[in-house]
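Presented below, as structure tokens, is a lone chain in the form predicted alone.
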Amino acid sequence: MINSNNYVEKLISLGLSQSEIKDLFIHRYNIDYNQVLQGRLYMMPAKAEMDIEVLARGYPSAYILGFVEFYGMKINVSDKVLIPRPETEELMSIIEEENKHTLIHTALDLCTGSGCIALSLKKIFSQAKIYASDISPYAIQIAQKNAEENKKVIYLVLANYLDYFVSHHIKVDYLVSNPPYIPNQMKVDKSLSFEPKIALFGGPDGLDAYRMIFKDLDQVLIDHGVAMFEIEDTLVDDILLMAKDKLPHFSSKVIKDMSGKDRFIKLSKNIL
């Protein structure tokens, strides 16, 4: 048996974060972990080292546990759907201070994977009726699932894209993707490899999804309506000089992530 003190340094050595070491120690195996950065000495239990060989070849600490904390709500993960990143994090927090002062009746969170996005619209436009749309039935099962945990109302689609609102002529006020945009061949992070292609690459170029989406956007999206999308930075000007083709109406804007990059495009729909 492995003591906790050689486990961490383990899990150092693996490249995990102090919060996911935390977490793991916390949640998984039931040890106080701030006992352990004060120097007690705990024996891990067997599943301690199975999870070491999993997490050596890079399977996220994520699907161990089963969940993340993700905008002040605890969603359920599993490797059927995406992780939750920091920067769609930081996209919600966005999507708050800019409406601090707007009144949004209906919001559709596209690509729902966990249901994350939804259920932060949800929190942060509580009277409003918030969409969940994706293609992936497991998909919609795990927001579902959150939904519940959460104790949040939203209205789940399983569809193609923006394909189910436009043949139930449904508009709605504010939308917000994180679609599949890493183009096929681009080299990924070895813990990618664990999650669903589906919700990763956006073909070719990685502009399929921005493709399907934009077709049918001025569809969905009232006047003066708005969207919000996470990109791939390298793609930004491929985005924009589809937007400005497919959606000559809608104004753009770039808006960058705390790490600098070009992380998210606002596009509002202009109608006089």
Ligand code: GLN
Contents of the next structure:
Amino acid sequence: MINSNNYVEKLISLGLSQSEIKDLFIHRYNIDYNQVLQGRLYMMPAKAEMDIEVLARGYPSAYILGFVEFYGMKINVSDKVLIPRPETEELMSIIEEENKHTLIHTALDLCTGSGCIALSLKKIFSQAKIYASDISPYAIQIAQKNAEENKKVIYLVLANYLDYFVSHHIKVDYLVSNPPYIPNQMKVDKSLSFEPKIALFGGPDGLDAYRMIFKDLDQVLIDHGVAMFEIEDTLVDDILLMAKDKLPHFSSKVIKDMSGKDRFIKLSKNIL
Ligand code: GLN
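Having seen the form predicted alone, could you now give me the structure of the form predicted in complex with glutamine (GLN)?
Once more the chain from above appears, this time first in line as the rest of the complex follows.
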């Protein structure tokens, strides 16, 4: 049996942060982590030793814990959805900052996954009708659970990209999407191998999702509407070119993330 001190050391050597370790102790093992920090020794439960084994294989701690903190909310995750990233949280801050004085009636989170963007949009635009759409029924289930637990009303749609909105003639003021955007053959970190491929990989050139979305964006966005996308930084020029070609009366702006990478693209529909 392993004791809490040795266990913490193992977690640190596996690269877990203090807050991840704290969350595991409190929420998974029901042990007061402050007491561990103060030197009290606990014997760890059997599942803790199993956790070490899966963590050592690169399995993300967020999936073991079952949730992450995102934009001040607890967002449940399973390995059927992408783990929300700090960059996406940063995108939400940018959106909040940019829209302090804008009245948004309807917004859409396309490829919602866990629902983290949609729920943040509801937090920012509390009066607006928020749609969250995904092609994965598992994602819709988790997003629904997250909406309920965070006491937020959002409208969930199980559909492929913008199909539902086009066929139902629904227009939105604001669209946000973190679609699958990694090129299929790109060499990626091993930790990504535990996340759903459908949420990560965007076809041979990584642009399939934008191709699908740009095709219908004009129809779904109101005049002067805005669409915000998370992107793979190395694809920024290709995406800008595609936007120029498919959405000629939209203006575009590239926004960098905290590590200085071209991470977001803002497309604004300019109708004279
Ligand atoms: N940002 C994720 C990563 O690079 C990818 C997310 C996505 O494809 N939308 O790990």
